[in-house]
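Okay, so here's just one chain, in structure tokens, the form predicted alone.
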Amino acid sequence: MTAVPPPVITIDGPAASGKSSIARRVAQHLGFTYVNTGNMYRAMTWAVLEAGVDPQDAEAIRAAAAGITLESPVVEGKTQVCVCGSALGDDELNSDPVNRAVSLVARVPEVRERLVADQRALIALGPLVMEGRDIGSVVFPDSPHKIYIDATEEVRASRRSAQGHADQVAERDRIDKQRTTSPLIVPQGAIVIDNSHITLDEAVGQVLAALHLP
């Protein structure tokens, strides 16, 4: 018999939705690993500036990524990132030169593509909440646990704004929308969640009570 690969919870959504908030806390309550996937691309970014690379180059940045290593350790229930073996905190992953260029580095099709496929050993963990922007259109495609966190442009670029972060995130979204690999897309068969105007444990609630599970 085919072994029942474990569970894929897939929570998708554009910057400052508050999926990566909603995600941990979900995966908290399960007691399955949460991974956020876009430390992986922030932990490339960051590397691929401290290599003095122009983000807005991207034959640079695929020369650049093919030498570098990521890993994702497991730590107190969530993946970290480390970078060629140092593990990168929230000063390196979440700093405005990163902020700015993370889309920029996504976009490249060889830097998506090998992270999507690192993306899916992680699968050899166990159960997963796995948040993302293209993680129930592309990673897990086949994961009957969809959802997608949504909120206005204004509710979003304010949360980015309280954070101290000066990226613009009408810009962002739009790379990601118009990126030809793995755009930012409301997955098929996800359920669609409005956090604009909910409080975190109303949305945790409502991820929840959507996905059926035991």
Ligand code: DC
Given for the second form:
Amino acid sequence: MTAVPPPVITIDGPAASGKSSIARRVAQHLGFTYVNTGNMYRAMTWAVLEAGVDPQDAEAIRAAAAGITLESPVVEGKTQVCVCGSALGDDELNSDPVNRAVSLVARVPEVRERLVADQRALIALGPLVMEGRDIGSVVFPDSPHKIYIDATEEVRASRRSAQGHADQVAERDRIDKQRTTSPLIVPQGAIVIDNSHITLDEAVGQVLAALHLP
Ligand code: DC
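What would the structure be for the form predicted together with 2'-deoxycytidine-5'-monophosphate, given that what you showed me was the form predicted alone?
Now the full complex is given, and it begins with the chain already shown.
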């Protein structure tokens, strides 16, 4: 008899769509571990920049990434990101240089291959709510629990600046949607929820109502 794998709720969507807040709340509600895969790409980007690498230079990113160790320990129901043994905080993960470079680092196929393998391995933690850009399309394409969170470009840009970040969300989206390896798409079978004009509570309610968990 083959063991049934734990459920994975996949939550994808563009930059600043509100998917992190929604995913965190859904995970808390269900008691599942919350995984923010954007932070894994951000951690890799931070480490690559620290190594003095030009984020436009894919070859140099590949070489630097090979020497960077990334771990995802769970703290209070969420995965954290540690680079070469040190935990990174919000200041590093959401710094302006990381915001500017993360889509460039995330489009390098070898970086994606490595992080996708790490993300799949997190299933060992048990039931997950995992959010990102390619979770329902590439990381866990067989999950029956797929959500795509959207919001208008204006709403997303104003949310990002309200968080105090100078972040070119439209430019990040353009790179994330146009890259060759696992671009941002609405995954097959995903339920699309636009949260431009609803509250966080309403969005969480819609996600929970859309899931058919046993
Ligand atoms: O979710 P976020 O905005 O923090 O993600 C930062 C960047 O990381 C995003 O612009 C593209 C990349 N990313 C990705 O390519 N694949 C994922 N699964 C998650 C994030």
